[in-house]
Amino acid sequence: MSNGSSNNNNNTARFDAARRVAIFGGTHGNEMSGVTLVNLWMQNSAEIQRKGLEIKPFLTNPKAVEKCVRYVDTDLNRAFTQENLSATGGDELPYEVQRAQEINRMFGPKGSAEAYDVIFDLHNTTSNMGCTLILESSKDAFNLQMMNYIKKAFAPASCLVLLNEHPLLKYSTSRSVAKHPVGMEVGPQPQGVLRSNIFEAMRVILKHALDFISLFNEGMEFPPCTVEVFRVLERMDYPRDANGNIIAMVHPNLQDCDWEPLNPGDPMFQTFDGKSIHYQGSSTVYPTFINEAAYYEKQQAFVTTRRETLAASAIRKA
């Protein structure tokens, strides 16, 4: 699948067909909804099959699963450098790195033409993030159509795009492998624990997905569109002592108030003694992964985003 050539008579980028989709369920082995859906894709597939597609379900960290732990040595989704797909050890290697590999084997490698077209990599958050799509790259014409058709196909309720090309805060992710990676997030919901409403949502987008998939293969042209996302812009941690331990939490304020504009002075963390920290930015910024049980040893409370409205050019099949 090229990564689009302009046609300059009518700006239509022209895509190969996408032959090749991977789901990836268990990247973290304790974020329960992308686990089960793809355990049962594995036993039956028909739901997600579409015609002229290789569609594989896959379990990512088996070994994560099992355990139901986010990771066994070290974060798989954060495991896909260079430095580590190209690393020798073997065995003596931590095992999301040797995994890394193995994935990178399968579904790559990396960056080349062999890669798989599109990777779906299935996540939870304990945040109260809702339906969310994340996005790697703002000149992806492909994935910003396909979020658009998702976002459509979705409504009434919501489904919010975070873009993160963040050159500190990009991270190396599973599904990076992909000419085309997808990072699909839906919360809130507790690590270990399946919740229905999640559950279903997750699998609505997934379909939403594949078939705008199909229609884009079967020759459908998607004339362009703009996106809303929501640009990562900064990391924040909650306030530390001296020795690094948390002496304030999310204030109730900001709690489970993802994507909500907080602006300069309010409120956002509260000391254990009841008192306020405010936020000093300069301009309104709308957080998220707000109080997200799995960035505490990542030193973070929350990110904060800046929303942006993105154009895709109009897109069509090769």
Ligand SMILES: CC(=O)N[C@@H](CC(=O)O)C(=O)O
The other form holds:
Amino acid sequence: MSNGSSNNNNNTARFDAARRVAIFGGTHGNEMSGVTLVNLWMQNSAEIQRKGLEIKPFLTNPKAVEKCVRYVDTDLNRAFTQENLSATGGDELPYEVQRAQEINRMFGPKGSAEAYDVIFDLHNTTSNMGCTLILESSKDAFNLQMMNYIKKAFAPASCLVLLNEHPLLKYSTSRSVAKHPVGMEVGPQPQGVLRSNIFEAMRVILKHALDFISLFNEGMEFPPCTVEVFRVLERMDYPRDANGNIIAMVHPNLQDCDWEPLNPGDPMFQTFDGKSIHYQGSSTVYPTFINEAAYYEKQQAFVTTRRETLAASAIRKA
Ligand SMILES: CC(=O)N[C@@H](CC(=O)O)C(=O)O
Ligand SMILES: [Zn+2]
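Hand over the structure of the form predicted together with this ligand; the form predicted alone is what we had up.
After this comes the whole thing, all chains and molecules, with the earlier chain placed first.
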């Protein structure tokens, strides 16, 4: 069978071998771990090669990398909408929309049988998120099994999974061109800065991810498993005045506390004259992307999540 999965009598989901894999860096030109790793691997790819696999390291936004900015005209990691991908206008289109169309031609088309099997997209955050993998679907047993494999291989260090399948907050990412999109977000690392611990963590997680794909392609069966994920619930903006200017900062009790419980009544912002603003929700949530530099323009101080345990069926090569 082709694209996707089906269940046999044993409830083992079958997927085609994942032969074509891309590693994207520089989707945001100022997130230096991914930019640097991909540049390294474009010069010498020995470290990322695996038998029977075609693995392509690729710099997705070279103009933004050149300038060391997140983007030139518009955020590439929001640009992969069907509308953009089919837009006419050629050179007149925003640079990142043109680039999205090129990437879609090379690695897609998005949603088609010809699309790449897996795309890893390497990002850094200024938030204290540690190692995070980002999924866009709770239904993809292949990706869930990959998360389970990576978490175990990476232990005792921790690697958390952020699930963004929110109907309104989900966005059209570069990696969404692939059949199995995987985002990698490692921080804290300032924009334009390389930190060795962050760089090395990203490198190790990617190694485990490629090992998983190799084992899968060799025919290993992965038994049913469960994966703890943090599901995106709500975007929290900074308090602002009538002109849209920020009137409070992330509260010191919340700063750097990504993935720690935020309870109703806990302080979340602090005004410039020292007053606390408290979380008004009705239940405990787990904030992440706290004080991410790139999200000031997106009116987001942090995002709340809920912990969930997802079940993944067994998987095996078709
Ligand atoms: C800080 C940053 O760029 N985060 C990524 C998250 C993702 O890849 O889904 C983004 O907003 O596109
Ligand atoms: Zn990014």
